[in-house]
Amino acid sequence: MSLPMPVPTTARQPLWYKDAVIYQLHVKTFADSNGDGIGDFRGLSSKLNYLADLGVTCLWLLPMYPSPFRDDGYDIADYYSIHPSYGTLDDFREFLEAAHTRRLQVVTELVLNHTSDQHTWFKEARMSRNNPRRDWYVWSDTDDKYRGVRIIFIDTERSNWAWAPESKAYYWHRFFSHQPDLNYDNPAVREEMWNVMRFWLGLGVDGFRVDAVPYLIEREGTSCENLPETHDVVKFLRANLAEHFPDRMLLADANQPPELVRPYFSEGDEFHMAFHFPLMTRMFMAVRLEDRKPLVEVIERTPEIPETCQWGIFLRNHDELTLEMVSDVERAYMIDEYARDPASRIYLGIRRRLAPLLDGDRRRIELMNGLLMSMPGSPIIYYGDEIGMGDNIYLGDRNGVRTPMQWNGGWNAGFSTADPERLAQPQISNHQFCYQARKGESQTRADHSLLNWMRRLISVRQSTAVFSRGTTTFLMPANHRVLAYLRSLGREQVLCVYNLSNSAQAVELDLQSLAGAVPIEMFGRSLFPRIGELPYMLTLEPYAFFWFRLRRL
């Protein structure tokens, strides 16, 4: 495979990802330009003004590569091309240029752990034990190796081994049996994955979300997760990135407790970013319990990370709301509260979007987004959540949260001119969340719509670096239904106060160390009474929150 020459892109500021507001989308379900019922890069390009106006600064694209689509594109059959339904490499280049023109960075998927069983590498490897590609995958004569390693997709898989009759051997797969794991003990595999990265970086891609990081290496007698040799692979890729493309970013998908994710930052020489999965779960838990304790606990036990690194934080994404990293009691509570319909449960999680999880309650949707935008890390918005899109839990797997974007009240919600039967996924018809009720174009025109509220929220967040780079200090008022913390960066301080309760709350905050400062409410720029020596009294409506910039006038 010949590699493209690097193309000029917009100038990237150092550590640009630390100040990013990321928008996650699926090309397949965002906008269809040619009427075949499937979204494509030309359609996405036509919607870039909408995304720029929303205020996001980075787009994260779900897999866009050729694939049999048994796992919605995470089963990759060719790392060097674009799925024909989405367009061509030229369409992708044009999209990338248009995004960069609007100062939007673009992050794509890098699925390191496995390929599709339809990839030519695996087709060759399974045919013969003597094939040159054989050692690109993990093989065994029996299915007894790596006993005790957990099965991730417990609803569909009974083993991490699958039989290849052509060569009469078992191959290893940590995910679905049609996704054989690559063998990263083979240096040729590491080199080839760097070639894949170099190809897309040469086109101008700004970074990668690296899928399923903890599972790259296998060793007998271990959990086959988070092994030291995994870090050798990551360091190899990062060193090459730093040498050839020093202004690009790697984001780790490691669904682990924060103390186990911390080593993936290393000393700033592995990943630039990593998802904070437990924070997401505990935001939902805190709001349902009307108690700040779950949130405070998870932040306080999150280890410090290198100055050049950043957490990626989110409310929802393309997968289930994962409950892998909570206790059995916490998992049972979350299922009882958020997944009473058994159809909404999958694997160890809940397959629902943000708005349905919160019963469409605008107050709670705003509260959760307010938390997301002020917590330590770079926030990630899942496409459609900015307009309160719904889901269809009866579509199977996690397809219910991957339905077409709802642009307007017309044919197919403006997503496609195709017959509805040809759509990549059916549109939502639920009366509460259907496209007649939740659509981007009408919300653009309505001053008090959720979309315009989200634009304002992002704009206020981006008015200061304190949210993206500041420290966090919790205040512990007697009222446990109120969450309050200070975000500080140099001389700048912002006080965040949230009512997690369904009823009005009063709170007294000990702000004696800030005596003399005047709180300026950041959305309306209203001045509140000066802080004195006595406890500072605030009252908050149900699910209301304040952001105060503290000024000494």
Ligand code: GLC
Contents of the next structure:
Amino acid sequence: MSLPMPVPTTARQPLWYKDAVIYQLHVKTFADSNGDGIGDFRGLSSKLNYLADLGVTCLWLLPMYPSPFRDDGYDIADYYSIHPSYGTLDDFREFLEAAHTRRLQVVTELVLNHTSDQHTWFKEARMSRNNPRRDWYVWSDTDDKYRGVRIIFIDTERSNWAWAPESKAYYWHRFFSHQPDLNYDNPAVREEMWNVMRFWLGLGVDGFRVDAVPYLIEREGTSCENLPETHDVVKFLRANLAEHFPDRMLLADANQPPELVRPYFSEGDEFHMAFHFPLMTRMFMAVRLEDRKPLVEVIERTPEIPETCQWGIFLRNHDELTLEMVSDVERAYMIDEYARDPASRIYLGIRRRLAPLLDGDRRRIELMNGLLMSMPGSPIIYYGDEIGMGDNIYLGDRNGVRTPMQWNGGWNAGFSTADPERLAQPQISNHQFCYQARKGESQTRADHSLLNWMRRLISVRQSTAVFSRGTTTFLMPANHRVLAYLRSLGREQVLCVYNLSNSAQAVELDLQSLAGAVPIEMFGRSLFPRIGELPYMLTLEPYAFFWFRLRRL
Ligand code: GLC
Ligand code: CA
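Condition change, the form predicted on its own to the form predicted in complex with the named molecule:
Then the entire complex follows, led off by the chain already shown.
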């Protein structure tokens, strides 16, 4: 495979991903340039100013490769090109260059665990038992190997084995049965995946969100998750990356408790970043319970990670709000509070966007985003959540949170000139969240729009490295409806105080160790009374929060 010409890039700062604000988007539903109803790279390129103005620094694209789209692109049929509906490799190169010119890094999807059953590798492998590709996938004569391994897509799959009639054998799949798992015991598979990485890195891609990491290797008598051999595969890929592209980033999608995600950072020689799934759930729990306990607990339970590593933190993404890794009690509570309508549930989670989960309540949307932008990690915004977009829980699978971006009050909300019935997904028409009510470009003009508030939030966050690199220390005021923590980096300190409740709160903070410092509220730059020896008293309106930079004499 000859490598394409690289796209020139702005210099990547060392550890750039630690200071990143990431924006996750779907090319398919972002902007359609040629009127066929499907978003594409030219459309996306035309919206880069919007993204740069928002203040995000990195884009994460959902899978953009040729695919039969039975899992919205996570079923890849060819790792070396672009889905024709999205454009050509040249369109992608132009997009990448345009993004880099605006200092936006680009992270793409690396789906290691499985391919589509339409991939030629699998079409060959399934034909006969002695096909040279046979050993690229995981086969068995019976369907009783690896008994007890959990099924992830419990609404659609009954087994992790599926039958291939051509060669009369079962193949292993952790996700949909049309997504056969690759066999990472076969060194040729690892080598090929490194080739795939090299291809995109050679073009100039800044990193990968690595899909479904825990499931790469299977062993009898285990859960087939997080096995030592899986870590070996990751180490192999990282070592290659370190040698050839040391400034690029790998982000692990490992939906596991923090203790089991920690090994994926290893000694700084596996992943640079990993999602923090339980922190996401606990943010939603804390505002519903009106109590800081779930958040303090999860952060205290989170192990230290190496200097060069970073958590990826988020409120929502393209999947259901997952409740796989929480206790039964927590799951029941979340379902009760956030998913009364059974149609909003799927697998072990909730298929809703941020704004509808919070009843469109601007105060809670701001509070949750305030948490997202100040807790330890690099924040990830899911496209549309910056304008409070709605969802459609009746669209099937997880499509209801993947509807077209709402740009303006025009035809198809400015997403496409196609006839509405041709759109990749229908627009949201629910009157609270429809595009007449929530749209990107019009919010640009309205001073008090959520979009402009988000911009301000991001720019305040990015005005200091304390949020991205600092330590976190909780204060434990008697009022447990208030969450307060100090972020510190060198001499710099920021105090964050959140009212998690729906009623006004007063709180007395023990700030003795900071006596003499003057808190400066970071959004309006107003000075607050100097901290003395006595408890520091603050009052907060429902769901209000403060970020104070502490100025010392
Ligand atoms: C990950 C993706 C999800 C996909 C699955 C299978 O969990 O986030 O969207 O369906 O992997 O590839
Ligand atoms: Ca198009």
